[in-house]
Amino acid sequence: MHHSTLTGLAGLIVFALTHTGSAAGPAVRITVDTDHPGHAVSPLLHGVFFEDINYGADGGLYAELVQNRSFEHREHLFAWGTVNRGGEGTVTVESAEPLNAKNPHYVRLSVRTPGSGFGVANYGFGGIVTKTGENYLVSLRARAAANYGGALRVVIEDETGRPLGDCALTGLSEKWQKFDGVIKSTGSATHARLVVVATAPGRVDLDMVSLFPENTWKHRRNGLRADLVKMLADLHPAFMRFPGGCIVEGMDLPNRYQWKDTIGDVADRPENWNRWQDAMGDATAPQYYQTYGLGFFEFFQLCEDLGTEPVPILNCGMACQYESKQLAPLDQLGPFVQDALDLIEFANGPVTTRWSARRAAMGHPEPFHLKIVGVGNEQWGEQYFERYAVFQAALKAKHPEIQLVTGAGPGVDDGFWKLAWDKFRNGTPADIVDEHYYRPPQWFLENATRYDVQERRGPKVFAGEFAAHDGPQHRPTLRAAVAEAAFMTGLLRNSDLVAMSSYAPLFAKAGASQWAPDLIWFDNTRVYGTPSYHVQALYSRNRPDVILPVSVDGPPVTLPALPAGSVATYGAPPRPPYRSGPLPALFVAAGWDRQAGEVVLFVANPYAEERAATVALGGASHAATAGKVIVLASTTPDDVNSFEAPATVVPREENLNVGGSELSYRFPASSFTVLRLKMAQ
């Protein structure tokens, strides 16, 4: 915090009953009308959007420690090396008589003399992390020639080659079998490797070599990294949109995300190269793939764990329009539409149907209660709407209860966006329209009122991807976060129209990212939230039930115009941005939390000076009896969080003894504040 401004939160706040002869109030007056509550706040207003970008899945949320476990990367032995402890033999990649046709490659160890071990080692995603005393679950498929009479020895070794634990897998035969083992680590390491060696002469084939920590989220074997899921849980998201994003589209249609490839036995899930692979500029991450170990079943299960609504997005017969622009002909959309229908059956159907039986076989006979499905990701133009019409007719005919998320293109206020909304208001049926904004912080300030003036005729809005890109490097600064908080006062205030919102991207792995302003950063051992993470959490965890009218009286602020070209547009000339002239002295939204009996006030001050304000509860019979203030602020708006200093910009909270219908408060420069006021009954 800026200690020249803040001397403890209590020092900021003076609460007093309104009375005759009180001193003149500060320059800004915020009036909350507690007697005339407005519309209900959408229960889905604040959620998260997951896409496998920046190593968000494999090497990230998906807890598998072995990279390229099925030898299907472009370089089949990527992340693997040969281990020879005084033996003699060869390591080759084969594809004859594979484990299955979906993952056809495997490694063959042809051992003439084993020495003290001949085989292979995997180096994980930039190293394998182990902790002293913890268990690690080994799994692999193997077969051996008839003349092989030994076991397989599986060892976790640290950076120096020192064994940290091992297990022996016995009973190999000429048929593929699955082998499982447990290794208890006797030491901690950040760059360990997993070693699999033959102990006798002969031939051994290996596939699907896997290592998981036992301590995954809810201790599931094909599980998720617990600390990353905890970061999601702490956001209290109302929904999760998945699996993307541009990987839904794929670089071309064969590369698109196909949900049926991601369910069932992990050994039967074909690996797919990640659409973001070529955008990965960091040399430490040259090959980027999706094993689909984190698939649609796991996504649904995670949503259930978190108490969030699943919002799957499906390909609509269009590859990425930035890349190949490949299209499925309109008369060949049948398989794409059927995939959507089958997904609803998989999620919601009774166990007697084909796809819901697959769900039950994976251990979840109960339905997942899917309510929302997205048709396409970020498509635009007439080609999209031709295909959307086919999906909409088929899905609504069979499942009128399912709401559909429809795209409005890659931006807002441009020609493609205008085309989309013209269609939605003139005959094209839609439930929820997905809008995306990646803009400078000032754009978010200037557009905080855009939904105040948008007509209510037509579908609801999903602010599906947004982030303030601060400066050329798009750093995730406090400045960016406060601009987003200011914009979100408009989302909350207009939550009769804006049903859903989610920041993007969600995850980024250090050394393996191509996108800077991500919500959560991690490496193999650590994780932290950016200032934007804390803004999202403060909104979600303090979401009121009902909007309260609020007015802000104070000196307006005029900012210089954004430089030309700082806001990208697509297609036809852009519409003018939704600006209401000068910006308000503070950005404010308010609401009732009925269960808590509290007024909740959200205030963003994006300016370089603190703002002194009077907060007046304008209802005739309401007065505060207690209060709490939560402030997100720091020394400068350029401050960021990091692995070394993860708490540079974090919320500070203090309970307050209050009473009355007015309070005075100094909102720090470049800050976001949540005030919760307990009301007299």
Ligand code: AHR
Contents of the next structure:
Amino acid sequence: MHHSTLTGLAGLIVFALTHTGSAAGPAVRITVDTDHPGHAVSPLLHGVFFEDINYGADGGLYAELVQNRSFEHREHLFAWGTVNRGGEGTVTVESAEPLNAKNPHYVRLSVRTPGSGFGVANYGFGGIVTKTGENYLVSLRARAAANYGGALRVVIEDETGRPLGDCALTGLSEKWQKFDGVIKSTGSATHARLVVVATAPGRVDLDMVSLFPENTWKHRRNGLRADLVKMLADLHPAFMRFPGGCIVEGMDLPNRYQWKDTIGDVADRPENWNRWQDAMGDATAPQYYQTYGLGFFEFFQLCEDLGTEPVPILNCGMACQYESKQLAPLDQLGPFVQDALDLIEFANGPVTTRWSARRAAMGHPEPFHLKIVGVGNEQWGEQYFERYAVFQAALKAKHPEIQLVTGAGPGVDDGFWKLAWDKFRNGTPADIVDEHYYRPPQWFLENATRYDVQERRGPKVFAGEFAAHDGPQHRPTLRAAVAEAAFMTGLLRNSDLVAMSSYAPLFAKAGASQWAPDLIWFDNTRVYGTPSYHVQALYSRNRPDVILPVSVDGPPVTLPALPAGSVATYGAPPRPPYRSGPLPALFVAAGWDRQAGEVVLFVANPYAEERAATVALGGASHAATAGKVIVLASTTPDDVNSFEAPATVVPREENLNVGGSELSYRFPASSFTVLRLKMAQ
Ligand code: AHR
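Here we have the form predicted on its own; I need the corresponding form predicted together with the named molecule.
Let's see the whole complex now, leading with the same chain.
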């Protein structure tokens, strides 16, 4: 807020609005000092973290409907079956003279008699979804023995075997060729299959059998699911951290994410097993693979579409420190560092250079304007610091304009975290330190002030993965969301230090997830946001430009200490975990939205009773003209959203009648509220 716009104008304002609710708790007074704006709010404060976990990419955001299209899964015919319509033949997996060295397996149909069709069917990711009247794009690679005189018939069939549409692919030869077709579906189905059959006796080889809806995000080929991108776009993320997460590290080094495997023709992108496939007890998914169809080009393009900053995270020569702990020797880090340099070139270079020519060949000669790169994910310890120093020297020498993100380890209450900050403040410098915390809701309340007291010297903070774990199942409840909202008042208030933040993983597929909580749940046809999704969206969509000082007067709250062991710590704790004193009567942050000319107030009430509060625009000397309140609340803090009831916990918006200098408002129990108060010019 410009100080000058407020001073010297006469008249205070009184707002009056009562919000019906249960008996109020203690009265609270919130005073916003509109005359003394503080620091600017980081424009990158609210972003998202995308990882291919929980079938977030393949089977999720990436719209490919065929699972295991290149027959490279450990079980080569996983998701495939044989189709025999009165014929005779065999289906085998072969590897002689493959499509290319990165795609070494394919399927061979050896057909003695075709009947009315002999071949294979793919069952998708738990069924293929089709909609009446929509087009589906078929593509596949095929070759045939010289004496094969037939075509390939490609059919979408519903779960009863009823054909919903088909196309014929002709002109097979002894050489691998790409074939494309379009099928308009005459019916809607949720468990359809894609059938590919030979129509004559002889030998046919198939690979890269693919089916996409034509209706992807922006109708792109090799595209993304439009409904999931819309959920993402609605968050207005300022940046996207990608592709992980632990997936960057890999279980071991060969399993790590290598961006060069994820660009170019999809048939040239080698499949990699997903490190989450064996990760979690009951949810193991031994056939969870990364096709890399949603690779680095698609990532940059999506960021551009959404107007969001790309934040790639790259392997730093270390595999997962919980798992294999493999290290690239320091004197063999060259290729890892080169990968990072080449990625910057791929994103930003002029088309005349090797990697940016690849970008141009994929249809994007203009640069992607990459500004931030992460070196390593959730790494810790001396082995990390010495590897980071090698990257830092090389990257800063060639690209001083690129900001470097480093990891602070798996926690923020322990020796690894303390050591990381010492190193990045006093040793090899970093620009931004990525902190991760998955903690009980109460921890988030107790840590809402942790950045008020953190030293300002040195790098900025990136709260890169955080989420409240409600109970042993980590249920995505309103309680968890309100605790995160309370904590985020501290991120906003301290956004001179906290430059960036993003929640835990973005997407989770129902019945196929390895990690909870997550922001967005989906299946093959539906999607909903958790209460935490709405908290993230409310912060992101209402981000002010500058902070306004705010005070809360009301009886403080003391909660019993969290049980010992409820917060995991790593390394030798340098000091007892951070814990604030008594908690405030309400958690509040305030700011000024310059363009809208509005004071924006963020208020979390994590308590069991509503709070009657007076909001005073202390120091303001001109009137507000309108107001709006957006409230995220529900019947109980245990409430969650679901496919059946996706709107149980969603924000509700009301206009406020503005009438003076003070607003009376009852903040519901277990709620998060955004108040927007428009000031007269
Ligand atoms: O978010 C899931 C995992 O949690 C991430 O891969 C890792 O960075 C963190 O430990």
